[in-house]
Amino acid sequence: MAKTSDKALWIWYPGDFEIWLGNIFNNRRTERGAMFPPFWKQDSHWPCVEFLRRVELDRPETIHIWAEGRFSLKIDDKLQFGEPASYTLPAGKHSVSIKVWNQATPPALFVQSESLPTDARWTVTYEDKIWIDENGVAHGSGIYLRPGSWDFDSPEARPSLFRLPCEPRKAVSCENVGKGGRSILVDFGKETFGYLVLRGVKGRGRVDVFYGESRPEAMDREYCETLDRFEVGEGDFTAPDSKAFRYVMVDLPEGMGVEEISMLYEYLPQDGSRSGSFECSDPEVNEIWKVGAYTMDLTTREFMMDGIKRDRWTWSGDAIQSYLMNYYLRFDSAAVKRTIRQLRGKGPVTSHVNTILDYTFYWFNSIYDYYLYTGDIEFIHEMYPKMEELMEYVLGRLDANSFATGCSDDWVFVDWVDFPMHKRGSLCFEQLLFIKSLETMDICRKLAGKEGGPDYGGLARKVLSRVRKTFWSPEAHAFMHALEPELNPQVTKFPNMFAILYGYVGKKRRQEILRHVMHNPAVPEINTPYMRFYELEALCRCGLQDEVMETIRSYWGGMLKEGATSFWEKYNPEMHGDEHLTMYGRPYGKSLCHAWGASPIYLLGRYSLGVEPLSPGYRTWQVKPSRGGLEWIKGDVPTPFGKIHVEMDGSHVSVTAPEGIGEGVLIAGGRKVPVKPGETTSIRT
């Protein structure tokens, strides 16, 4: 984008350049050529919102305009002729207000001006909250809040033309598998995402083309998930749309010929020298953190999605977990808000998120995990009231118990399991996501300086007692799985690890969930990256690091030994061969690139690395490293500030902080030393 003079940026109604993208996002989906939208309610941009800014000048100044839609001008209440592109001030006090409407794209505006640019000091209102007495003067107004933004910094840069960027990739092999070479079979050497490229076209017809993850499925015309068919002509032809693949099969009618099948990578741009990194003495866990980063970056575009090839939606659930990882890894906090916006979407409130309960209680806490990571409170101040409508939403859906079950039209989700579980009634697993969530609602609400409504804190004390006392099991030792009314006595991970992770338990309760479910081998196993997440990162709080390095090899290590190029949606090692592939009762519905599997990036970063803020901002951090059983490790942590750097040995840890942060400690070898930004500190262990 070209650089403007000043600082202005386009500006927009805050969460709506955001909801309108993700309207194209989401329905980029299609399923053997059929369009397949999302299951819940979509929502779209204010048609037409008003810009406010008040200002005082000195001297004369002049403003210049461009808008995306048509607008109008204001100059202390009174409007201006047409569309003005520019606009000269005089000295003194003034009110400009542009009202900018627009039906197909999301209403911005850009104004270069050296004392009022568009930035964060603008306002904007959707309502019209105006009445007109019978002196023909204009009363009330609306409510005005900050605008939003992103990096759109030149007139010519207009919101609605984002696109992400691409560049040319070459297959790796190329082979005739069908009569006369009219089927022609690329592979692209690993999982990738883009566009499809025929060069050289010889002759005119209709190309059909199928996509596969695996060489199986690009070869399978009659199940592949995804496929196209084009009109082609003579010379070079583009896709018109982004698929995921690493094979693709090329069928071309009689008498047309290709020279040169490729691609176009599209991505999300990265900084990689404020990424963070993982090294250690295994080269198997090193590649599977390599593999780990690469699964993220193919899943981090406009949003932070599932996975590329089936759904390529946005799912609360996938989302909280990406967020996670990403702050361990590229820490593009520009991307964990877009994809928390968009998935909140407008009121009124008629769903949960993605109509999954579960799902909303992650989207409450994914947001104070984001102000931990990050510090950045405007951010709060942007999302309270849109938190605040949608626990109204689950407040009134609560039981006699107060506690949040699944209604006629909801998914209770939990996930995806290969053992009998039914989710009926109350499920504890639930019960402690709501309470996380009305905690986060606890600190949120001070955070924005709000008063009054419902005791968020006072009512999550009560659940978790409700909890403790209904589902606890002294006999068992653990959590039950639902009261629905009577209880069901099954015992599963989820509700214990949770409670693990939210420290709902104490120290010897703790040790009774580890050794009677955590490490009881008549509790069914977790067979997916998305709840293992959980799993290995409650042990690692009860300081199992070890354990969860030889979990991560064998798990993770043993997609990579099927041949995986990035990580899958879910992985069973009591499955062989093609049996992999298979999910959803499709030979090839499950995703082999998918947010969740990507998890050891953030258990390496926070568990083995040990950083961890303490406080918003990395105002006060932690390095407590492990290194779980390796020789040594050393990698960085990307901050605000820059990153932070752990090495560790047999004999030794260092830290190298960056300037700015704020104050830090590191823990090992039973000591606990100051470390300052800027500088390096060592303990011989």
Contents of the next structure:
Protein chains: 2
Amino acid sequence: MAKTSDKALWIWYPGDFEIWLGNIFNNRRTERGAMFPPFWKQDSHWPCVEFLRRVELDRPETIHIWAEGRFSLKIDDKLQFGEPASYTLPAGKHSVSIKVWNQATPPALFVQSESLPTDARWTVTYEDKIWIDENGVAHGSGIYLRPGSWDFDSPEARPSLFRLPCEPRKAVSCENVGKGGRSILVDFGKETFGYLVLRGVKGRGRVDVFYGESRPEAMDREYCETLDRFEVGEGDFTAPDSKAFRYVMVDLPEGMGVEEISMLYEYLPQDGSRSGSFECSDPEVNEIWKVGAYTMDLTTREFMMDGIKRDRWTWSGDAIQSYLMNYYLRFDSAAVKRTIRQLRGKGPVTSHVNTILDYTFYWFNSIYDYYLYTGDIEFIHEMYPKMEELMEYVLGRLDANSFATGCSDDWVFVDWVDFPMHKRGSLCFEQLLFIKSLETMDICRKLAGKEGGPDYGGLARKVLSRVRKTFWSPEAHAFMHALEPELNPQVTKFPNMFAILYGYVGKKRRQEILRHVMHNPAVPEINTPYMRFYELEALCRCGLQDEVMETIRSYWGGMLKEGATSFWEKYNPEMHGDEHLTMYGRPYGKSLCHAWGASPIYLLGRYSLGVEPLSPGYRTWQVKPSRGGLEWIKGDVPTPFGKIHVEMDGSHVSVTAPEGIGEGVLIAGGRKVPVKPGETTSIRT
Amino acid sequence: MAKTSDKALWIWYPGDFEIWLGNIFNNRRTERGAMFPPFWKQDSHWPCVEFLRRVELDRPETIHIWAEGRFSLKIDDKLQFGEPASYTLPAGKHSVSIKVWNQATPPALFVQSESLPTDARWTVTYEDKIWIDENGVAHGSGIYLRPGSWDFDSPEARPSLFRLPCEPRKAVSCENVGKGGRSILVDFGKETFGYLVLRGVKGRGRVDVFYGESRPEAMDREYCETLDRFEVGEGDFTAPDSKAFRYVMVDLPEGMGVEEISMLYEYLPQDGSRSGSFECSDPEVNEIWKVGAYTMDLTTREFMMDGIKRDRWTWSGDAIQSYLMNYYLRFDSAAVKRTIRQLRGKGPVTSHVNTILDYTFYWFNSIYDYYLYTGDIEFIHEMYPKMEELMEYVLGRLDANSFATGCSDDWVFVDWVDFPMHKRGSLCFEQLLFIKSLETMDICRKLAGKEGGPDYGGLARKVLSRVRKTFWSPEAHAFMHALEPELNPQVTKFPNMFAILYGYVGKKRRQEILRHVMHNPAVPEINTPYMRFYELEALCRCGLQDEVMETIRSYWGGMLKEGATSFWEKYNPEMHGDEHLTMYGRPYGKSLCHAWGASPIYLLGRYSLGVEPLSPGYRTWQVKPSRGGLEWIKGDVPTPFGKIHVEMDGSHVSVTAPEGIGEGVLIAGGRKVPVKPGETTSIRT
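Can you now output the form predicted together with another copy of the chain? The one shown was the form predicted on its own.
Let's see the whole complex now, leading with the same chain.
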């Protein structure tokens, strides 16, 4: 949504810029030099939209118009000649309508004026028509909506020209690894992302470039995941496409030379002064936090992506974790919103989000998370119709039990596992996500002030009750994994930890699950940081912070010991050496910089510093810190009002709240004391 | 659908090129120098599509690849490096998949090769996913479809570069109409279309151009419908945008001059040798036919448009008449198909076609017409899913009587009339079009080999029976016009003539309608050639060719006497002089070249020459000629097999059938004789 301010912003049909830019973003993926587009439907922006503003002016006013696309200007329903750069409105009531047409990039508008700059007071439609039935209910979505906008606030900042900024970075080492100096390996010291630069090229010819997140990968011409071939001439050369790498091997043909190999680091700017932080008495945990933060910064870009080397797509299940980490790191709400919009795309819905059943449910649930942390009700208004459309698709595919079961062409993902996991039939895990989504729908409908439609709350209760009856095994003391159509004897951590997380079990069952599932060595271990996120969060919910801190140290610390400079897609501590680089049956298939690898950022902020909004946008909140066995911890958690600062050692806890935030409460040492905005509250423990 | 041939064609997702080009086409409309886009939803092409071909090769073969967009090549599921210009396939079985991404113009592919040139054997998907339910029924439309194509048959003939050809035309007169030779009026002798050319410009400055279909319009700077302002320098200048005109007035600033004002005539090429013709003993009727043919040629372009001056949009109600005339003039099936595709656009359906209730129904009915004349079953297969989607929208908006009634935001058009016509409630006219659409759905479902969905045939019978009970007035001997919710006493020709045309009345009621409605001077006259089309066709169905020929002479002949060089949007014989130029309350609002003005092309071919397909694609057909009071008539009617030639005078009739056509029958002089392909059959009458 555009902001209401005196400053004009470029505006467009809501979601359309994200759809267009998202296509550019997702289609940048390559695999060994071949473009690798997503395997799901990609949508387009509306090619012709009308922007409208009604206004009453005390005195004449001149408006200045810029558009991306051809446009027509209608003042008080009268079309004006040509595509005027400006127009002077006399005093009085006016309607200003500007229709912009652009098939190549989203139609966008920028109007500079005192009283009607392009902002949230404008509306926009793509001229779908609506139908109001005899009960006054609107069918179709063809209303004038508030326009979309980012922070493009000058005529020159045309949305279609948007690029992330870059800055030059030098390699930390450079060695000849081939005969006659024609194979050069450079090391940038840590995982990075951007455009390779060859400075001072001599000669002319084809240059082969092999990228590696690891040294072996960059040196393996046959199996490295990404590579480039360039025709390069004398002078300086910058690669046209961005890549992820730590190492780069450059093969030069005979007679060619290069003075220096460096790069342009591409990044999403962040405001460090309002960012989260974490520090404690254990340097290893501090390093884990820093590498997690760097992993998040590398994967938070135009959109939040999974991994920077290979996939480079937006994935809903990965993204919901990025959002949660982001609330404790950068609090970049704009990045969250644009990723949520991009993932949803446009109607008609023809598949689950990313084609994955579970990823549809995470998409719903991420919207309430966003509202809880930011209190941004406008976004609920914007997304609710899109939530309804997706839920209609989900409800149209339920089985006879009202269970959400994978249909043909649905991908039932859950997790990458090293053991045979049943995915046919109805998975308990999917039902829990589905119930949570129904609850989210119920809440968001009320927040959006909508009525009508299915009884989401009632259905959630019905499915939950059926799940409890169907999947809970008193013998196994666990939710069983799958119904296909008989109950399969497999037990996995997945449904059991989500039952704890979502509060679908009481204290007694929680203890049964802890003992018979989470702490049961016969139940297969989780080997991705992805599901570790939920596993550890479930343990935190059970008050097991010491155990969680131990796991953070051994699991993420284990990656650091293997030389990680960003966190990985998957880590199996039992693997050794270059085995860690393999995945998907490929020697360097694994992503060594994967957003879901950074979950300590969330766990340390939410459960160690213990900061949590209790009502949307930190109107009420609590701090319930836990050292998890460390001597001391301290850090900051960003909120819409600034940072909450927390310090804790063996004898005291203190919390400093920013001005303007709602009233908080500090829970520590068996006490519960209020925390006032702008003040520091301390407790001796 | 792409043709199967050795020759490669550029291919794309079916319908997408029409959608993209249709946006360019429809957005070319201007009103007094302002762009004037349609007031309904415009769609986009899918930005990323996958083309797939499976093939078995006896020996190795090299394929050459061109794409509009970035692409990836996958051979046997393995991605290939970069965007290769060629690839050599070894002998054996292969799958060749090429994914093309292009947000600006439709992703398109051209593959030159002996065994797998891009043609109808390729398939294409936009990667929507489908869901096969437990009964094996596919939900969603995400199957690989046959690609779309036109006749772009070389690597250079990139679809996005498509433009209609132009040729230079000189003005027939040129006069100075302003002081000092600075206002120049040129006359091109007749209605025309294209780009204004200023040759030998001297000086530099702003040139104002006023276009007119009439002399008064071009000379009226304040009220002419279209105008341009150009900054022109020394030399030759061609206007960037096309316009319709006969007269052009050019205002030059002081100090500027121009040697010659001419134009580039833009046109859709047609093959005259396979076109229809008509000649008779009356030179006036011959002139009517010629001016009608020219009107059709001017309005048949990238798509079939309504009028070339003002609207310049595709309109379904106008188009269905253009299609029917086309079957008797150019038999340009490609132009019909691309207009039908463009009008339908993409899902989701958010309004009626052109927002008009009646225009949705004409869209359905035009598809069966097309099949009847061409026998092109492929097109039924292509369109049926889109027909179903639109009919679902229609059925979702029926009232309690199952009548199709205009909802809020629907435009109920019927005709431009000079009398107060009721449009509220349920119109009998709309119900008849609706019933015919349901019948069309029923037929096309069978043709497409589909099952399931609503019982269209049963619903058609139910609604027809209810219409007969509700609207037929034994007192008025007529179908009454409107139910709102009581029967309105108004009688119009509209429902009554459609009841005759669609065969919804028996002989007795037909006679009642003829006497009490069609020949009843108390019933308001029709003043548009648009509804005259159906009125005269209904009279022909009643055997009243003499009366129809008389009307053609007086009504269309009347326009010729007023100086028409193409036929008009509306003609009221009671108006005089410049009054004929007015419409919509504007002095030059009327279109003087309007496709629906050309209906004699259809009437003379179908009811004078009397040629009519009886089964699809002229598998069986008849010639039932009628001189309508003329001494002799002769002419040609194009078919998929070539032309049927008909001659008739007072004593004999002869028909020559082309080779390859099905068996025909000649009905004349009370006899009915077979006409064999490639032979001439004559009857003495």
